[in-house]
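So this first bit is one chain, no partners, the form predicted alone, shown in C-alpha cells.
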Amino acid sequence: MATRLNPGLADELEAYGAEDVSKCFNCGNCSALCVHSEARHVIPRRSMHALQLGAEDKLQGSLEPWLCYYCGECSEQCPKGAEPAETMMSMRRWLTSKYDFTGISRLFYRSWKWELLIIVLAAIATGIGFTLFGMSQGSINNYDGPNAFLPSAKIHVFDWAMAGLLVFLLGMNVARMWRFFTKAGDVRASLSSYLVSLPALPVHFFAQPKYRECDRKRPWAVHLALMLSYVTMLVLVMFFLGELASGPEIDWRVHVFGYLASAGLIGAVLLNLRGRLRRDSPQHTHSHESDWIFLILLLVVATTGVLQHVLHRSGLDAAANVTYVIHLMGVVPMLVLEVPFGKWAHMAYRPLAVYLARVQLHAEAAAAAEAKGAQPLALP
C-alpha cells in the first residue's frame, strides 16, 4: 500500500507540543536505551523517522507512540537535544485527535483557550441545570430522604445516561483507532488471535506492567494509585450511589473505599502538580496546557466530593447541596469532555495498543505456523 506523504506533518505536530524534530538525525541512541523497543516496535526512532518523512498514514496507524511510557531517558541521552520523549507525547495527542470523529480533541489540543472555555460553559450549564432541577424536587436544606434537593435515585439515572454517552463516544473513537491500525499495518488477524490476546487488555488497563519496566518506578506507582482510585470511585458512584449519599451515619461498607479512593486521587494529583511545578523529572520538564487543565479539574472534582461528604455528615445539608452542585459542575465536563477527548482518553488507548500489538504478534505467529504446518505457540 502506497504511503501518502505530508511535508507539513512536523509543523502540524508542533501545535500538539512536539519539539523541533529536525534536530533528530536518526542515530538510534534513543531506541537502544528504550526498554520497550524491540524488532517489531522500534521506539521512538521509527515514529520520529515517520514524522520527519511526513508519513501521515503510517503514523496514524502506528501503535508505537502508545507503547512509549515517557520515562524520559531517551530525551536525557539524546546527543542533539531532539526531545524524542516529548515528541512521542505530542504524537499521542495528535493520534487522539485523529481517532476522534467529532473534532473536539483537535480543538482542545491545539487551543487551551477553547478547551477551557468549553469546560467552563459546560460547568455553568450543569450548575444551572442541577440547581433548577433541585428546586423542582425538594428543599436545599435536605441532602437525602424524601424531600432531598438532589435525590440520589434520580442522580443515579443521570449517571448512567452519562456513562452511556461516554461508552458511545469512546467506542466510536476506539473503533477508528482499530481501523487505522489494521489498515496501516495490513493486519489480517483471526478471531482466535483477538480472543487469545484478550487477557492482556484488563491487565494493562489496571496495572500497566510495561510502565513498571522503566527504570523510574515512582511515576508507575503514582499512576497506579491514580488509576485504581479513579476506577474505585467510578464503581462506587455507578453502583453504590444510594449508600454513598445516605447518612449522616457513615456506611463503612462503601465509605471506606471512598475514603481510600479520594486519598489516592488527591495524593496522586498533588504529586503530579508538584512535579510539573518543580520540573523534577523528564516527563515533567514539558507541560502542555491540557495537562494542567486535566489535573486541576480532577483536583476540583476530588476535593469537592470530599467536602460535600464532610458537610453532610456534619449536618450542614444546605452547604452540602451547594457543594454537591459545584462537584457536579466538575464531574460532567470531566466525564463528557475530558475522558473521551482529552488526557483521560489515554487510559483507553494505551492498553488497547498493547492488546492490538499482541493480536498482531499472535496473527503473525499463527500465519508462520500454518505455513509450516504446525500449531502456533501460545503467547507468554
The other form holds:
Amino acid sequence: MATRLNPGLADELEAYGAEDVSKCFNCGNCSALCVHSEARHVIPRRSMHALQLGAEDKLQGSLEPWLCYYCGECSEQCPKGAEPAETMMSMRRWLTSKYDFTGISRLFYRSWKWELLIIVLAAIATGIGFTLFGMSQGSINNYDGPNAFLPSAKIHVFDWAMAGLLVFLLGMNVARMWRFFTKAGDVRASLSSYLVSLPALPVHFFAQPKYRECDRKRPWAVHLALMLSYVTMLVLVMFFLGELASGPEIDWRVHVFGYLASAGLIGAVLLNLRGRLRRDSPQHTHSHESDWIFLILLLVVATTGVLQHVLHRSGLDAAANVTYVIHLMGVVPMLVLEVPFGKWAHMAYRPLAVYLARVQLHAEAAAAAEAKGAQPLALP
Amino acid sequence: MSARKIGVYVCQCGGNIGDYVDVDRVVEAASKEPGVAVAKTAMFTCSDSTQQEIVADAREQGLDGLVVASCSPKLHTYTFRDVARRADINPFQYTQVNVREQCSWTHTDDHEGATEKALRLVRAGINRTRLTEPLESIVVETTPQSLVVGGGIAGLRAALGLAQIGLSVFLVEKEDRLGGWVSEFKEMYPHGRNGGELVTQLESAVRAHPDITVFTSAELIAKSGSFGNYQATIAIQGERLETIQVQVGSIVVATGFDTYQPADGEFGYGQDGVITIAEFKKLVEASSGPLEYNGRPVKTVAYVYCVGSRQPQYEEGANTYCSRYCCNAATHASLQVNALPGRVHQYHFYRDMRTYGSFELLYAESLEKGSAYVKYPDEEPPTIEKDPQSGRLTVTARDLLSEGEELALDADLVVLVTGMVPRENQGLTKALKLPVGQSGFFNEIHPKLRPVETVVDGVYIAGCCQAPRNSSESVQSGLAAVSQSAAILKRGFAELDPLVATVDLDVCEWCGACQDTCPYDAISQDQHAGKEVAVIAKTACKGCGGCVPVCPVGAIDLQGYTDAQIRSMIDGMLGVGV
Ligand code: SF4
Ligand code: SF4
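Next, report the structure of the form predicted together with its partner chain; the form predicted alone has already been given.
The complete assembly is shown below, putting the previous chain first.
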C-alpha cells in the first residue's frame, strides 16, 4: 500500500519546534556520523525526509525519533543548517502528543501559555485542597505526631492513588505507541519475541546504555545522575514516606539516600539550566518553552522538598508545613501533567522504543529462520 | 633515383609510440627510401625545439617535401602545415602519417607487428609526398552581408551583433512578429527581469539599426552559390507571396525549438488538472491572488519532471537527451508560486535535479520555501490517476530517498515538466543541406572546438535549434556565430584548401554521372573546345572525392590525392618497389 502523504505535516510540526527541516537536501551527512544510525534505522535522515514529504503514518509509527539522544553532532555538521537534531526533538514532542489520547499533550506543546496556565491552576487547586485537608487533620504547628497537619500515613495513600492514575494514563499512551508502531511497520511479532527482548526494558530505562554510545559522554552522565536521583526519590516517597517524615531524629538508613538524591536532582537541574542559558552545547541551543517549564518545576519540587525537611528538623514546624504544601503544589502537576503528557513521558517511550526495535529484529530473524526451517537466532 | 628532397620525422610521443614501435628501425628504413634526404626521430615532434630543427634542416638541405609520422591528422595537420610554411616547403607537400592511433595504441601486445605496420605506413606517406605538386590555397572574395534565420532572442542578438561590426544584415522570421518564446515570458531567472521587456528592447535596437533589414512572415526557401557568396531566396507572405534574392557571405540559423507536447493520456495529460509547465507558467503569471485553476483553489501542486526528455533508448523515436532547461524552469515556477498569497504545498517528482551552476540556488531556495522533492526511479515514472467519482488526482511514485517506498499524493494540479523538441523545419533543412543529429536538432562540426560551425561552410547554428539550452546560452551561441561570420567576412576574402577535384577537359565527354553524385552541387555542365564538359566550382567542392571513381573515362582527379598518389601509397603499403 502506498503511503498517503499529508502535505500539511511539516507546517504542523513547526509548532513543535521543527523550523528548518525544509532546508534538508538529503545528503545523508547526518546519518553518516550518527552512532545510532544503521542500515535498518537511518537516523536522522529518514525521519527528516519523511517529515518533508508529510509521510504521516510512517512517521507516527516510527521508533527512530526515540532512538536519537540529541547529542547534536548532526546539526553541527549539516551543510544546510537543517537542524536535524532539533527536528528529531520536535518529532518526539509531536509523537508524545500523538500517543496521548486526551489531547492535553498537544495543547501543551502547541501553546506554552496553556501549559503554564493549567500547571498553575493545578498547583493552586492542590494548594487549596491540602490546606483544607490539613486544617481538618490537625494543626499547622504540628509537622508530625498525632496532631500533624499532613499526616504521612494519609499522604502515603494519596501518593499511591496518584501513582495509579499516572500509570493508567501513561499506560494508555504506551499502548497507542505500540499500536502505531505495529501498524505502520506491519510488525507481526510472536509472544516469545516480546518475552525474549524484555530484559532490554529495565536496562534502557535505568542506564540508557545507548545514550552512552554518543561521542559526548557528559550529557549521558548528567542524565544518569538525574535519573537515578529521581528513581531513588520515588522509591523513598512511595515506600519510606513515614521514615522520611518522622522526626525529630534523622533516620540515616533512609535520609542518606534522600540527601544524595536531592543533591543529584538539584545539581543536574542547575547544570541543565545553566547549559540552556549559555547554549553551551547543541543539545542546549534550542530551548522550547516546555523545556523551561519542566526544569523550573523540577527545581521547585526538589528545593522545597529539601527545605521543608530542614525546617522541620530545625523545629520550625509551621514553616515546614507551609513549605510542604508548596512542595505538593509542585509535585502534583509534575506527576499528573508532565509525566504522562509532557517531556517526562520520554522516560517511558525511549526505553520502550529500544525494546520494540529489538522485538522487531527478533521477530524478523525468527521469520527468516522459519523460512529456512531452522531455529530462531538468539539475539546478540 | 628521385630528384626529391624529403624530410621524414618519426615521433616517439614520449613513450606513446616509442615504447611499442621500434622507431630507430623505422627511421633507418625511411632513410633508404628514394628521395628521402633527412630521416630522424624526436621525443616530441610537435615541441618547439623539434619544429625549429625541422625548419633548420629544410633550409640547410633545401627540402621540398615533409613527412611527419606521429599522431592523428585531426590533431596536428595544421601544426605541421605551418612548420612547412616556415621552412619554405609548400604546406600541401607535407603528409601526416598516423603511427600512434594506428600502430602503437592499437597493437600494444605486438611490438613487431606495430613496427612493421609503421614501416609500411611511413613508406606510403613518403610515396605520396614524392608525387605532390606545390598547391596554393583557393582565395575567395566574400560578400560583407549576413542572413539571420529566426527572430527569437538568439537571432535578434546575432543580427544586432553582425550589424554592430559593420556587416549588412537580413533578418528572416517565419512568424508575423519578432521575439520568439522569450517575448512571452514575464519573470525570468536568475535576475528576475521581464522576458517580454528584454526582447522588446532588443527588437527596437534591431529595428532602429540602419544596416538591418527585417522580413517577418518570411522564410528562407533556397540557397545557391558557394562559400562566401551565397544567393539566398526568401519567400515573404504579404498581400501575396513574393520572393526576393539576397547576396550574403554567411548565414546564421537560429530557428529555436518547440515544446514537447505530451500524447493524450501520457502522464494523465488531457485530464482536467494535468497541464504542461508552459501552460502552468502562464497560469502562475496571470495570477495575482491565491492560485486557482478553472475556478478551483489550488492547494497542492505535483510537478513531474523529465516528461518528453531522457526517454529510454529502446523506445521508438525516443528523446533520449536531457532538455536541460526544465529543472530550472520548474523550480523557478515553484518560487513564483511561493510568492503568491496563500500556502501552496508543492511536490517535485524528479529523476535527477539538474539545476546546474548557479541555478542550484533556485533549488535551494525552493527547498527552504517548503517544496518537497521525491526522486523516482528511471525505469518507473510516476503514474497519475483520477478518481472518477471524486475527481481527485493522485500521483503515485516510488521514492528512492525513502528506500523505494511507494508514495501517493492527492494533488489539485499536476504539472508535467515538459522538455524541448526540435522544430519541424524540413524546408530549411533541405534548402541549406544542414546536418541533423540523432535527436533531430542541427549538428555542429565539433561540440568543443567548432561549436557553431556546420559542415556547410559559412552556415552557422545558434540557440535551441542546435540543442536545448536557456536564453543566455542561446545568446552566447548567437554571438559566437557573429564572430565566426566576422572571421570570414571582415577580411574581405577567405582561404580554402586547394584539395579539390579537377576535370581534364580534353578527356571529359560529359555524361553527367559526376554531377549526379556530387552532394554539394559543385559540378555543372559547360562548353569546351566545341564539346560539352563538366566543370567543378572549386569553392563549392569539398574534396570528398565521390566523383572520381564514377567517371567512366577517368577524367577527374583529386588534388593532393591523385590516382597516381593513391596507387603509390598502396604500393608502399604492400612493399612493392618503386
Ligand atoms: S539534515 Fe542536513 S546533514 Fe542530514 S541529510 Fe539533511 S542536509 Fe544532509
Ligand atoms: S533539465 Fe531536468 S527535467 Fe529537464 S530533462 Fe533534464 S533532468 Fe529532466
